[in-house]
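The chain below stands alone and is given in structure tokens; this is the form predicted on its own.
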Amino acid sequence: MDLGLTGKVALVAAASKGLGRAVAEELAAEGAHLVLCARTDDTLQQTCAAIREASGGRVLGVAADVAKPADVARLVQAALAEFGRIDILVTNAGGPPAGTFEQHDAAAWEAATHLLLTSVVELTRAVLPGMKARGWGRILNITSIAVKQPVGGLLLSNSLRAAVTGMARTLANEVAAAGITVNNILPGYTRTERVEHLASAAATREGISEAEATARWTNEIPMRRLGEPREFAALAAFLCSERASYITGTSTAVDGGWLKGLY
């Protein structure tokens, strides 16, 4: 299937590893040019070099913290200077600390808001005018299954990723007539460093081993295994593609059947 991504320019946030990297690799394999960001420049540049070698495409890496609006502005400026446009935006950020309501003070809430919500707002604000001018755009937010079924111990993530969902669903209606789609993709328990950190936190909190924490999750998944980043990235690439031009305002899970609701 030709996804119509050849020559498109995609900005993928938090793309040096994990789900962000998997999405970047999939988009590059489909012929897209990439602008990738992450906070650690060495790891980012290694990822860019690997994707460049594998795909033969153009890949620009810009060290940036998406929780800082000034970094977002610098990232987008670098992308426009290199490619002249941004056709696809994939928002992504590492998760905030695990914990209950009483374990998070005002500073923790503020930091998590900048990381998960403000980053999406600022990235979208920066790329939207160009997409509207060209009459084509794809905005895809990587959130979490927690927006549909809250995960215990992840209060900050449950709250703020849900806010992204509300923003994106509203924006989708506002820009649909301009040829821009806005969708959310919800990873379940996937084999990434983030899940390893969550397993470690659960083990410490509950006095169990990390293996026991991971096994508890896999036992809740009908497929009885963690997902692989590449499986997640396949849907992400489709939602960013020309073939998905009539799909907007959705929140789609890639979770092996973990979610129990009908929607």
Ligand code: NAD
Given for the second form:
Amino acid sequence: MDLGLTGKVALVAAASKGLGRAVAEELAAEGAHLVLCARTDDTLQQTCAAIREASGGRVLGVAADVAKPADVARLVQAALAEFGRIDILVTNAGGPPAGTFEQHDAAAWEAATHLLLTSVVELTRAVLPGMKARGWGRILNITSIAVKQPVGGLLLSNSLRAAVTGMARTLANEVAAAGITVNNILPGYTRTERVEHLASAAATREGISEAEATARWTNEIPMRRLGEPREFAALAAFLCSERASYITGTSTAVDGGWLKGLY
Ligand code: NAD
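Swap state to the form predicted in complex with ligand NAD from the form predicted on its own:
Next comes the full complex, and the chain you just saw is listed first.
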């Protein structure tokens, strides 16, 4: 299937590693040009070089913290200066700290709001006028399975990703007639550095093996394994494509069956 992504310009946020990087790799393999961001320039430029080499496409890396509106504005300006337009926006950020309601003070809520919600609002605000003017656009938010089934101990993530979902569902209706789709993609437990680090930290803390720590997650997954970032990126690339032109307002999980409801 030709996804119709050749020559499209995609901005993928928080993409030096993990899910963001996998989505960037998949879009580049389909012929898209990329603008990627992450906070640490060294790691980001290494990722950009690797994707450039593998795909032969144009890849711009801009060091930026998506939690800071000024960084988001600078990122989008750099993208427009290089490519003149942004056809596809994939929002993403690092995960907020774990914890219960009583463990988070006002500052923790504010920081998580900037990271998970304001980042999506500002990125979307910056790309939308160009998409409307061209009558074509794709906005894809990386959220979490937590928006359909809250995960214990992840109060900030459960709360703020739900806000992103509400915004995206409303925006989808507002911009559908302008040729812009807005969707959310929900990772389940996927083998990224972050998840490997969480397993290793739990193993050290509790004196168990990393395999035992990982098994706590995989035992809840009908496929009995973690997802691979490429499996997640395949759906992401499709939702960003020309071929997904009649799909908007959706929240789709890539979770090996972890969600148990009728969604
Ligand atoms: P990861 O830690 O492997 O990668 C995160 C990427 O985001 C890195 O490139 C990092 O440099 C970048 N980043 C982090 N904070 C940033 C910021 N403020 N500004 C710019 N770049 C930033 O994480 P991941 O596993 O790929 O997860 C990505 C998102 O998906 C997170 O929000 C995570 O909570 C969520 N998620 C992941 C899983 C999973 O199993 N991997 C499951 C559900 C939700």
